[in-house]
Every structure is written in structure tokens, then in C-alpha cells.
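Take a look at this single chain, the form predicted alone, given in C-alpha cells.
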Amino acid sequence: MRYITFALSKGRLTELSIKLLEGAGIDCTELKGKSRKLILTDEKNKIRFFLAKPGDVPVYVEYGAADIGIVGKDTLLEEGRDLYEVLDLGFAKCKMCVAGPKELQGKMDSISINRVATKYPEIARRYFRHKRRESVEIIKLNGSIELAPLVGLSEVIVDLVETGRTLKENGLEILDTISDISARMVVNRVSMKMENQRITNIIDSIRKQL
């Protein structure tokens, strides 16, 4: 029997997919260790495990190097890879927003947005290109996004908005949103043939905890 190869996403994700993957009965003992293995195994269920930055897990998943990735929606819709999402995880909520200052409240339609700041290139192009019919100048930043329309390198900005403390201790407001956020379940697409059975015994284990 092959292993089932996971790839799990770095960060703050980490923990809460341990969780569900443990509540389906994975042993990620390994996992939970300090090792400074990159591939990790739970031998008795013939699982790896490996934890990739939040950007990586769709290209392995596609590619076809982990069979299931879990991973945020919003590197999902950046990333744009030809998956199965089959489950939404239901944490890590948040909103992928368009803010900017508050006098622009209620007046997106009547101004012309000429620059627009943001880690999500993609998410931002797409949007103001289909949804607003606009053509604007995307600019990538990966710090502080608040901070471009503060000191006028854009009008607006597209990001993650959680609390939107950060944004109204800025003066900013939310002005649209593009889409909710969580994380999700990927499967490959070949994988999700070859290995029909065990995937989906384990996308419904996890299905149960939710």
C-alpha cells in the first residue's frame, strides 16, 4: 500500500489541522515532535506528513507531490491551481476586503481608483478587472499593507481583514468585500481516482468533526 502524502500549511493552520487530523484517527506524533525532519510518517495508517509555506501547498498538490493539502481559501484564489476543494475547514475566518480611507465610504462607483496595494496581486487584478471593469495599477507590497494608501502610494488596498482593528486605528474602512475566508481541504486529481477509497474514508472522518 502507498502512503497518502499530506501537505499542511506553516503557520497558524498548523495546529488546528493536527487536531482534525488526529480526531481521524492519523497518529501525528511525529508531527508534534521538535524533529527537524522535512517528511514526517504515521506508519500504522501509511501517512506523510510535510509542512509547506501557505503558497507551496497548492503547487504540491497539483503537482501531484502531496495527495491532500489544507490551506487557506485566500492562497487558494491567488494561487489559482486546478485541484478538488472538497472541504471547508471552517477556521481561520477572515474576509479578503478592498479598504481605504474613510471618506471613500459609499463612493467607490463616483472615483476613479488609479493604484491599488496589496499582497494578493492576483485576487486584486481579477477583481477590479471583471467586477469593477477597471484598470488600475497593482502594486505588491508583503508588509503593513495599511500603511500604502497613509503615505499615498495607492488609493486603496486589497487584504485579509480579521477584526479590522489594524485598519480603523488607521482611519480605514472596509469598502467592499471579495470573498470569505477559511481554510479548506484540496485533494489532487489523480490522486482523488486512484485513490478514491482511503481519501475519501478520511475527507468524511473529517467532515464529522466540523
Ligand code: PRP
Second form
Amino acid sequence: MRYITFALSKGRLTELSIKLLEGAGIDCTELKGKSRKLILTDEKNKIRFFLAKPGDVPVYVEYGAADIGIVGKDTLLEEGRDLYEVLDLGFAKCKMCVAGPKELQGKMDSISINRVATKYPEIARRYFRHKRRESVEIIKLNGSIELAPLVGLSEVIVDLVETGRTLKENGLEILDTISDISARMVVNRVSMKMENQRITNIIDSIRKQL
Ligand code: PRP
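Starting from the form predicted alone, produce the coordinates for the form predicted together with the ligand.
And the full complex, kicking off with our chain again.
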């Protein structure tokens, strides 16, 4: 029997992903250890895991280097990979939003926006092109996106909002909501056919906990 390989997102999603797998009867002892090994296994169930940067998880799964991935919907929307999204795991819930200074609230339709700062250039591009039919300059940043409108880098941002605290403490407001975000389980298209029974069993035992 071959291994079923999981690609898990390193960071915020790691702990909850492991909890979910353990709940489904998968042995994560090796995964939870402090080893520097990159591939960890559950020999009994013939499952192996690796952790990757969230943005890389859909890539491993699309190419079949991993059969299953656990990753945020934000990353899936940004990466636009060809995968089966099989489960909404219901954790790491937040929203992808357009945000900006309070003064812009309710005025999104009347003002013209020139620059948008974001960690999610594809999501921002699609939103402004298709929903707003506006041509804007997208500026890719790697963190602390809320800073951009405060220092005049952009008029607005496209970013994740969880509690809304970062926006509030910086005098920013949600101007529009693009999409609801949460952790998702994705499956490689070929694996879904070739290992259908085993993968379906895994999906079912994870679904039972949701
Ligand atoms: C995320 C996101 C927002 C913040 C939202 O940033 O990009 O900045 O969390 O959370 P809140 O609504 O609960 O305040 P993260 O903490 O991942 O750091 P980053 O700014 O470096 O991306």
C-alpha cells in the first residue's frame, strides 16, 4: 500500500490541522515532535505529512506531490490552482476585505482609487477588474498591510480581517467584503480517482468532527 501524503500549512493553521487529523484517528506523534525531519509518518495508517508555507501547499497538491492539503481559502483564491476543494474545515475564519480610512466609507462608488496595497495581488486584481471595473495599481506587500494607507502608499488595502482590531486601532474601516475565508481541505484530482476509497474514508472521518 502506498502512502497518502498530506501537505499542511505552516503557521496559524498547523495546530488546528493536527488536532483534526488526530480526531480522525491519524497518529500525529511524529508530526508533533520537534524533529527537523521534513517528512513525518504514521506508519500504521500509511500516511505521511509535511509542513510547507501556506502558498506552497496548493502547488504540492496540484502536482500530486501531496494527495491532500490543508490550507486557507485566501491562499486558494490567490493561487487559483486546479484542485478539488472537498471540505470547509470551519476554523481560522476571517474575511477578505477592502479597507481604508473612515472618510472613504460609503464613498467607494464616487471616488477613484489609484493604488491598492495587499499581500493578495491576484484577489485584489480580480476584485477591481471584475467587480468594480476599475484599473488600479496593485502594490504587493508582505505584511503589516494596514500601514499602507496610513503613510500614503495606497488609498485602500485588500487584506484579511479577523477580529477587526488592527483596522480599528489604526483608524481604518471595512469598505467592502470580498469573501468569507476559512481553512479548507483540498485533494489532488488524480489521487481522488486512484485512491478514492482511502481518501473518502479520511474525508468522512474528518467531516464527522466538524
Ligand atoms: C493578519 C491580517 C491583518 C490582521 C487581522 O495579519 O493581515 O493584518 O491579521 O487580524 P485582526 O482583524 O484580528 O486584527 P498577520 O497577523 O498575519 O500579520 P501580517 O500583518 O504580518 O500579515
